[in-house]
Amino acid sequence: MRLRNKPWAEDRLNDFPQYVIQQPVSHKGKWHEVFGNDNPLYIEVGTGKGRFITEMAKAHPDVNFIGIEVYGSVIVAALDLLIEADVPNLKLLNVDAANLGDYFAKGDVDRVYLNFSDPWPKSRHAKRRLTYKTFLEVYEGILPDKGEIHFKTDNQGLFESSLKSISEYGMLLKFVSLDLHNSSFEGNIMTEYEEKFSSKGNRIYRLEAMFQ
């Protein structure tokens, strides 16, 4: 994925500490203090430009949300959305998903969302997929027992490899849709990519999986 470099992005993220968590390691095990309540915490890994997580925060004010994105030049767009929405139950985090265990303790996070992750289609890049077993280990380490992952993509190959990876890890598949937009699923909130791909006729795949 080619990204447009925005050299000013880091300064802008630092200018809004009320929205962008600056020292996440200091909140490990006590994220409820950041939000000032004991509501459940849901995170989106790879939040991109932030449409999904912002709309989720609006729709579920009794849940806390954190959008996580490794690319500063991308997450600044999510920051703009958050500034406009000004919802108190949403924060942003500019870190690498591989290091989530440095910032969250076991049970800090109640659910993980993965939406339209980079498919990394080549076999030699399989370890970079956000549903690869090493990432599943990371999620398991920050979720409670029976914590859940909710995953959406338009990429059939990524969905198939994710089903395989999740099943081999021993997780329980609670929900699987091979055509989300033509299913009976209710409450779907689309990402920017989802709207773009579905408008072209691409099928959207979705699953919910639980650690056992």
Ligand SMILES: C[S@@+](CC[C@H](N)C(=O)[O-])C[C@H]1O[C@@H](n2cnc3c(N)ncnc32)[C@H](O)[C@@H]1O
Contents of the next structure:
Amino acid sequence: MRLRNKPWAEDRLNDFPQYVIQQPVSHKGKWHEVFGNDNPLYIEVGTGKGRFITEMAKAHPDVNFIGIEVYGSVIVAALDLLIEADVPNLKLLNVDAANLGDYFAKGDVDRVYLNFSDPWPKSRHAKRRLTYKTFLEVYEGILPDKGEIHFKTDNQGLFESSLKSISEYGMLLKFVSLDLHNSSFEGNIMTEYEEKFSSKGNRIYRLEAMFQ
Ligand SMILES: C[S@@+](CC[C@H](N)C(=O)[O-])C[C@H]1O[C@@H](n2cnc3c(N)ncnc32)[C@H](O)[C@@H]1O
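For comparison with the form predicted on its own, provide the form predicted in complex with the ligand.
Once more the chain from above appears, this time first in line as the rest of the complex follows.
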């Protein structure tokens, strides 16, 4: 993603503590207190400008959602969407996914969504892919037993390397589509990148995988 520096982003994120989690470490093991209910918690890692997670929160009021994004200059756009939507079941978290184990205990998170993650095509950058084994370890550490990741991308190389990484990790593939938009899958919510790349004619790949 091309980044425009927004020096004011941090102040804006701090101005909305009702939407942007300020001290995530303090919620470890007790995230239900943040939402005031015992509903399941789904997170999107690399939420970008937040369209997917905001639309998911609107469509599923009985699920709690957190959009996680490493760049403040990007997640401020998600904050604008959340302010407009004003839904109680969505929060934002401006952290690096590599550190999620510092903020979430095993079983705090019920599902991980990865959408159009940066492909990092060069093999020397493979460790930065959000489906690399070290990130799978992080997700396994915060999901319950048999927890799931749901991943979609238009990038064939990233999809193939993710299938390999997920299989080598010993996860069970529950669903694979090599052309999501021409499949029978129902309830798809488009992300910003999905709209951009599918409108150019790119195929969308999707998988669901379960830890076991
Ligand atoms: C290509 S964008 C896709 C955004 C959105 N999910 C979509 O589909 O439109 C990938 C996003 O993941 C974020 N990201 C990459 N690595 C991350 C990490 N380690 N932790 C959190 N976010 C990350 C990037 O900053 C970027 O905003």
